[in-house]
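Only one chain is given next, in structure tokens, and it is the form predicted alone.
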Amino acid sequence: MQQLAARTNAWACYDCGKCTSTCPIVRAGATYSPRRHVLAANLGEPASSIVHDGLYVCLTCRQCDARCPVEVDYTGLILGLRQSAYDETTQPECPHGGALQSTMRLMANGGTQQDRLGWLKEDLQTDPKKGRVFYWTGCTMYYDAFFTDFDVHTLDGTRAAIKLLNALGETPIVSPEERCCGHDLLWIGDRKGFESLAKHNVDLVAKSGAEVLVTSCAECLRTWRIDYQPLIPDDFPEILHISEFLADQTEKLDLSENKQTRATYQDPCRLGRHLGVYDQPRELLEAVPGVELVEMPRSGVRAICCAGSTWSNCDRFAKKIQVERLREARDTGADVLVTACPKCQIHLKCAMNDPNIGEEISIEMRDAAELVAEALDKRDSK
């Protein structure tokens, strides 16, 4: 515990109370404080001893870490002291009957034959094995599979992503052999299944000679930009949103106009807060003739996040989180709220599920790439 409040700076908090006071968790009502985990790292205290203070409810969306003014790691502590309570067995209880968790630990497992590919369409080109860009897919398959009653559709996004990629003359690798990242498994302390996710993976992309590997998952983003590095060879592809791989080469689209529509954009807290990443999707959306980008009030390093993060966790204080988004958007007048990670699409689609106020604050939802793709439809039916 001693190392782990030096590596993330927890002995510099001064108790000014700002973690507490910017997190949107405690904002919706919770009885909860980022700094009672501040201080029992700073005590030496057992990580299991505070699972009952809110371990598992922190969405670390990191808005704590962008204000604290002593750049204490609080994200970084929290998944320490979930690695260590898991270590100390104990484990928190997801939503869904840990059924994605399942999922992913027989993937790291290994062992168990896949369908990856079944839902690739014919006018998709891709090659299992030998390409200059390797896609990584992630989970969407899994999610529209398991998420059937939301009507959640993330393999769009994936398959507008092939499309685009298509139309830059690319044949992307999409294997059969990919695994989770494990990035949910590594947030509530797994720290076994996600190395051995990790190593598979790595070893995948390593031996398939890409130059880049590109996804459209930011919470895959982060995986591979960030807890994967300890693994990645010198010589490994760079690591790119699908939103970075697009931003700068739209001219080659020559897109054409579909139809005017009014867009407001999510920014995914792993894309933005932990990587930095916000202007490449917005120059993404302007480069499409007839969308009107228009902002939410809290947007960029001020987004409010879904509030669903690693499966850990789903209560009231979420769902009033999702709902205050979701008002948000639908001010800006916007037609469609465009994410680029498909767990924002399926929390916020989880909220206007709501037989008492779905109406009220439902609102298309879209991955950015499927807005381009819709304008290269436009152009090739000319």
Second form
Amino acid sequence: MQQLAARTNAWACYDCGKCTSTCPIVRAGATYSPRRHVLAANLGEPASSIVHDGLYVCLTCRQCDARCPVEVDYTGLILGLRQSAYDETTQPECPHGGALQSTMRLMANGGTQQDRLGWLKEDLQTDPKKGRVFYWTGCTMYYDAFFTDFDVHTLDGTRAAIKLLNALGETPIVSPEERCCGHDLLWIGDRKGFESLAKHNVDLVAKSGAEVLVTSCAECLRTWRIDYQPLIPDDFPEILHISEFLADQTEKLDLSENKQTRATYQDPCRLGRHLGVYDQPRELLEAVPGVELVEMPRSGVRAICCAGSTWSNCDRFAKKIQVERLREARDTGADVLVTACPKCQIHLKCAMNDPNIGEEISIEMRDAAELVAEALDKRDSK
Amino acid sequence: MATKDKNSWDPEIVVFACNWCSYAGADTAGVSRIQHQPHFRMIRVMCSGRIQPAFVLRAFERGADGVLVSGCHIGECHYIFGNERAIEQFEKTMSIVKMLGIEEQRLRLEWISSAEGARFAEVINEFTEQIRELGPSPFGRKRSPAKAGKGVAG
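Given the form predicted alone, state the structure of the form predicted together with the partner chain.
Entire complex below, previous chain first.
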């Protein structure tokens, strides 16, 4: 515990309480206090003592870390605490009955040939083994199969990204051997499950001989860039988000106006506060003719997250945050809420399912790549 | 339990049964003294509509070689439409199971009424035979990397 407190700079805490006052969950009304956890860690209390004090309530959105005047890594502390709690055999009560965690663990176990590429259409050029770009699909095909109740189309973003890569003359590797990146197992504390996935994935990409690894998922990106770091060999491909990959190549895409769209952008917590990628998705959207980007009052580093990043917490507070966020998006007058992480889309769409206020808060949601790919269509039809 | 000799391998099957029809159907098979294969563990739920993907996936994760989901015949559900919900859940589960590369024959949906003791025995025998032919589940031979954790609230 002492090591963890030192590593996350918890000892620097001077008890100002900015973390608690900035926490979106607290602002939604939960009895929860990041500050109390930092103090508990400094006092050397075991992780198990925090379990019933909201260990799995934290959204890990890093809002508090961004505000902390002494740079305490509260999110890192929560990660460490969840890992020790897991070692003491405590897990959160996972939403969806733990179906998604089971899926990840089945993948971690391996031993079967996944059938995960059924969504690839003929017009998309991909290669299962060789290429300059390795396109990391993430688990969007599983999400679309699982969230059939509320019309989730995260695969559209995946297809759009491949289409854009094709338009740049790349035939990306899309591997049937890919497994879940393990992000969500890591964040409920399951280090062992995470590591077996990590080893498989790093090995897969390293052996492919690709030069760049591109993904559309903000969580996969965070996992690859930060959590896989200790496993990654020296000559490993560069790891980029699709928006980072495309942002400086938009001229080559020869985009033309499809229709006038007012779009607002939801910063995924993983892409924004975790990795500092704020500008590229915006540059990408602005490069599309006919797209007008309007910002929500809380954007960039202040953006409110979708309240469900790690599949470990979904409660009335999360719902409140989502509803608030959707109202904010609607108030901008935008036609479409654009995001760069499939989970933002899933969770905000789920909130739109509300039978009472669904109408008031509904807004079309799309992945940034979809908007760009649409501007390609126009060119093709000319 | 499983032994190394392939011929004497017995599968481990998880059967989800609804309280009102399938579970009672198993009971009928019992009181009627109908002989059937014994290699399954039965989990009773109030309604087949309760059997969400998580239940089935957890069973596979923990090493089940096959999973049978059973409920009342369509139109006979104790809760009117619970088994229609069960179909939706089952289809969703099946698509994920297939995506994971688990043979689809390892998962089955059957309607068994409380009077159909003989049919229960027949389904169990047939399904056990099918799983026997498929052999052990890829997740069955070693325990999954997840250890059995106590949930915070359940």
